[in-house]
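Given as structure tokens, the chain that follows is alone and in the form predicted alone.
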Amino acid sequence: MIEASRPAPILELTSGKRDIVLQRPWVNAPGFLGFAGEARECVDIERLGAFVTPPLSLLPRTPARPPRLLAAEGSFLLHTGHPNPGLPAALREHRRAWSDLPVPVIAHLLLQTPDEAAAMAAQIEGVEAIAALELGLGEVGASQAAALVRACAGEVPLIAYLPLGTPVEVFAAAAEAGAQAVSIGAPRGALPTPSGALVRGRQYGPAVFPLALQAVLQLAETLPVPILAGGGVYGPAQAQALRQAGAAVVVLDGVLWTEPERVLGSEPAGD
């Protein structure tokens, strides 16, 4: 009896010691599906290629002061402060739930310094529930990005996560330093509150999509590694456009809180 051949994976990354394989072209943006179990209440996790944890810092972080969500025409701004219990506590509290998920888990790390980055990566080396690290590098230059990536090199595949608007040379430096893939994160923005105070945060929504698509086109011409990209994806046509532009995987954010089935119910074709 001849076994039916399995479809080729959408994305495979390896550090030489540990691999991550994505069978579907979707991941969630960090923070949009909770820490693990709570995500199942609104999204069928099996429809994703991998699950991305909320941003994790070495030490605990408390929520930002309100307001934490501000709406604008075509977009919204999140200012959360990336609250989390700190990496050691998160590993204790959630590693079993991550092991039970039907898809690989990518831990998103908030990185400050190379020493801190190395300490966080070392804590994850022996955690089999985590298949890859997404390195939140923040707004850094090329040399800083490279130093942070090198500090995390080890057994776990690395994805360098940089905000939309980051120069191409910074993405390139992260890839050259050892990141097996790059991810385009939400851009930074600011909005006034009704009282006139300015709030800075991360921008999401349909208005972001043209900028994300342009960024993928630019990076795909330069980088030798796969690209994960999202921003303003609320339907299959936008997801398909990102894939055709060169994104290997589409990152979903706001749509996961509204109508996830609009995107997760479809499979964009390959390039």
Contents of the next structure:
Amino acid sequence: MIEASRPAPILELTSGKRDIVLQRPWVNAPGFLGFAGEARECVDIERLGAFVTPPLSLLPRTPARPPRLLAAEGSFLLHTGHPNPGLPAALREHRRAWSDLPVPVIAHLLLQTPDEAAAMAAQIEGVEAIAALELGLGEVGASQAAALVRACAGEVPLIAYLPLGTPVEVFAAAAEAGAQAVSIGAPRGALPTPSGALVRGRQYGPAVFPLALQAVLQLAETLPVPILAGGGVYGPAQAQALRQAGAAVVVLDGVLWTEPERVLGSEPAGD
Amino acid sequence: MRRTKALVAAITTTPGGQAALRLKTAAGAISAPGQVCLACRTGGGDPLRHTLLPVALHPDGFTCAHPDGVRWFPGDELDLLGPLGRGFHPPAHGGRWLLAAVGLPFDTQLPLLHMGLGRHAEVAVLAEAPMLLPPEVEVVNQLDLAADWADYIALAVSMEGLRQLETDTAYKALKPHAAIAEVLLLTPLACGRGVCAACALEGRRHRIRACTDGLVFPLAEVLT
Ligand code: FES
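Please could you give me the other form, the form predicted together with the partner chain, since above is the form predicted alone?
And the full complex, kicking off with our chain again.
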């Protein structure tokens, strides 16, 4: 009997000890699908290549002061402060639900210092439910990025997550330091409130897309590792363009809260 | 909460003179005053869903305040998420209802006002500005007296307005009546499903999210 051949994976990352395999070219942006239970209300999780947890810090974090959401033409700004119960509590509360998901789980870590990064990575080493770490490096320079990535090196594959607008050298330094892939995160932006105060935060929406595409084109020329990229993807044409520019995986954000089936129903071709 | 389709039937105005949208929806899109929906235009690539705040409920849909910045036209199909929240829980029959919208257009409270009249309640409105109301509604301007009179109080206030309200001497008169008061907390909503924390609020006992735990809360739960 001839066995039907499985389609080739979209992305395989290995640390040499553990691997993550994505069968579909989609992941959610961190924080857009909650911890797992709420995610099922937004999308059919099986359509994702992997599920990314909300940003997790070592210690619990409370929400930022309002306003946390500002809208502009074609985009919106979120400034939530990444509230979360802290990594130990999140692992206690959610690891079972993560194990039950039909796709691999990537834990997104908010990193500040190498010591803290090492402590967080160590807590995850033995957790089977987590297949990879996405390292939220923030707005850092090349040497700091490299130090944070090295601090997390261990059993689990690492994805370095840096905001759109980060210089190519910083992405390259993270890859050089041991990240098996890079992810282009939401750019930082600022908007005035009606009273004139400025709010800084992460920017999302279709207006971000041209910048994201340009970043993928630049990084794909230089980096030796796969790229996960999103930013303003609201339809199949944008996803296709990112993949053709060199993104291995497309990161979905706002569309998960509007009409996810517009993108998740399509499977874009790679380059 | 579920996703359904709605149709923009007309662009109109609220009784308070604000721009409004008349929507035709599936049954149950909004089932109680104080509930809201989130919507985007089908296939329109809206960056986010917009919050639709009903100002009138109809058998085949509702009329809502026109969200800022949207360009929807009659005939447009909307993708509706909702209803969000549990809505107000006023007395089933009669009673003395005091309604107020603090720092917001009163239009938001009109569905509750009409429910009150339909339930033969005596309805009083705390007016921040002159407005056109049915003749059987009493307009009051002294909160302390009105709060003593009422056996049910329903407020609408923005999240920022809530904290100002706590320090406002006039509104301190409400504290002793918190047990009979509910508040509709209006805040910008992003996901509407409790995942993004855009609407998070430190409640009296624990952290709450307006979109999944509200948007109507017992006043005692959100006063600090
Ligand atoms: S709107 Fe996202 S948690 Fe409430």
